[in-house]
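The chain below stands alone and is given in structure tokens; this is the form predicted on its own.
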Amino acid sequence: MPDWNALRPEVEAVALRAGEETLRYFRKPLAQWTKAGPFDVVTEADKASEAVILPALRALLPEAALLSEESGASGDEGGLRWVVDPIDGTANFAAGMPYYSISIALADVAGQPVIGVVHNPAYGELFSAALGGGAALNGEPIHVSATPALAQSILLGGFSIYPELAKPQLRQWMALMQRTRGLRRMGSAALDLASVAAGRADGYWESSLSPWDVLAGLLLVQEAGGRISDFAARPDKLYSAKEMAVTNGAIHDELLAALAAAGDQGGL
């Protein structure tokens, strides 16, 4: 198996130079416009941080595939893949609020996460993983929480855009605000996944997520001991199912159990 822990420098230090070109827009006026609706709004930060990114990736592995959710795919997709997402947050990046993220993952021919790095530029923090090589934070190792429970848990999660879906997961949040201690609506995904590999948080769920969302965060949980899953608690089904339940696995089973009684109310 390559040495992936050996590259793991190198793509933080990518990540590190695009958080430093974020901050030269940070809370400033931004050129901004929308893509799929109103709400789904990208920057001239955005782009800037991509335009340093991907030639620097391409750079470290000529080889690898590209898929940036500014840019789309690029490359040979039976290989190795690099899995970009410029400005997780972007929303938050562009009301000038702190909670935002450069996500960076590579990702082997089975689509496994083998190297991923989230990096949230205006608090200095770095969050990086690669597999089998455990899960750090500004180079200190990190392991998910011990919490016990359900009803001791702060967890994350998210909305869609879409009406459609929003709908089923605000019966979710109507059953979990009755069983846990807290839930937090953040506004980046990736770092939402970073928080539970930290143990800030005990656990995160949504739906209608992309690969750039998320794949960088999965494996900083996975390396930091946690368990992931699809509401069906299948492992190998995240994609296709375009959902996710991560915890610091304690409380994995009460959460799907309290998911699928909110999918069986109805209503809203």
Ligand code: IPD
Given for the second form:
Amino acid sequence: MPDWNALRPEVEAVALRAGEETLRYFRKPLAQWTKAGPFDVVTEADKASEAVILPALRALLPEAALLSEESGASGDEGGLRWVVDPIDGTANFAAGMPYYSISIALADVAGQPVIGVVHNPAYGELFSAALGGGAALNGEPIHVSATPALAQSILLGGFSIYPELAKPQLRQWMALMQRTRGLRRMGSAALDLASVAAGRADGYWESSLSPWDVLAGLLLVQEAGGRISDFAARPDKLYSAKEMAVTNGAIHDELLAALAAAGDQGGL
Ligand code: IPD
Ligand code: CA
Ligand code: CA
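Just the form predicted on its own so far, so send over the form predicted together with the named molecule.
Okay, now the whole complex, with that chain kicking things off.
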């Protein structure tokens, strides 16, 4: 197995440079426009961050393919691939809210992330992991929480804007708000996963995400000792990003049972 840990500091440096670039635009007048629909915003800062990241990653590993949210895919997908979200949490960023991140993953041919870096420049926090090398926050090892039961947990979640998902999602939130200490919708999936890895939240769930939202964060959770599955407990769907149930391990079965119960509820 290549020494992914050796490459990790170089990827961290790229994320730090991109983070500095985003801060030049943060809480200043910002050019922004919509993409797929009226709520799908992108800004000049997303583009500027990507313009820092992509050439730097190409220089690091010229043979690797690239998938980045704002520029799409390039290169031969039969090998290593960088998966990049230049700003995760653009709606927060554009509103001047500091909960946003830069997410960079390197995935192997099977789609397994081998390096994952999630950086929040506004908080000065850099989360990173390498496969088999552990997870860290600003260089210090991190681990998932020891919270033993759903009733004591804080969960992070997200909403998809697809209309057909509105009711199922609301059913999930209703079921979980009655079984947990608290639910939070923060607005950056990558940072949510980093928060689970760091033991600040006990779990996270969301549907209909894209690989660039989750790949780096999933490796953080994996290396920090957490458990990842889809809502039916299948780990093999891990990197499709269509259903993410991510926990400290101890509350995983309870979370899946609550999500299943929500699916059975009528009413909404
Ligand atoms: C979004 C964030 C958000 C999640 C959305 C994503 P973006 O990413 O991760 O938390 O709920 O589904 O699209 O658009 O800010 O890169
Ligand atoms: Ca994103
Ligand atoms: Ca984005």
